[in-house]
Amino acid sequence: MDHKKLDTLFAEAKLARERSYCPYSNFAVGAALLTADGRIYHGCNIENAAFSPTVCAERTAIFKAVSEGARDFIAIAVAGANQGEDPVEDCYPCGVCRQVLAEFCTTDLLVITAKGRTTLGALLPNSFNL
């Protein structure tokens, strides 16, 4: 995947971040999940006063994609920062999101952040799989 596509995917994550609902943490996150056939699924974090019902941007994106029949993913971009600030630091998927991604993605899923990229396998080397 070329640099222009990676930059575009990160820009899509930043756009998704604009829909974040984060009145408790004030930390807005957006995700853009790319399928092998070129579709992009967006997600944002959605908080709840009870905290445990809160859902991360990455899980929102993957659940949307899976619920619409997508199963072949090649990259996810994650953009996160305090509301009103530009996401210039790396924001990686949390442990729960990493495990959910591992359920539907291969270990070579590209994970794009503000400063670089890695793979799901590098972030979660010993995922739980049945």
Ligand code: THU
Given for the second form:
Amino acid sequence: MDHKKLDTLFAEAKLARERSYCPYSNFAVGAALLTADGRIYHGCNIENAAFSPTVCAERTAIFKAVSEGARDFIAIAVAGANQGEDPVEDCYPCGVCRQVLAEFCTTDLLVITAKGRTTLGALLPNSFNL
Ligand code: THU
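Moving on from the form predicted on its own, kindly provide the form predicted in complex with the named molecule as a structure.
Complete assembly follows, chain above in first position.
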């Protein structure tokens, strides 16, 4: 595991957050997804006037990663707050994003937030899978 990159992963999520497109909620989110071989995939939330096509930062990051051939993930950092404010409070992946993460990640996936870290297994126990 790449500990140095793990330590800076939240800062990477904050960088990704700068690209958030959130004119409807004004809630800006960034995510940084770390692969076992040290690559980082960034994502931000991208909203839409029709609302339902909106995609969360976490899903942007994991869809980018999977579409580029990455499958082995060890951590995701999430930075979210009202636009213009520092993301100092914890922002956790929504239920849909937890399910998408569970498709590709083990329960050991680290979920790093502003104040600490947890695991996907703790956030989505007994997850559904085929
Ligand atoms: N959002 C994320 O990007 N990630 C989360 O974990 C929670 C919610 C986005 C979706 C929407 O653009 C905005 O935050 C408000 O819900």
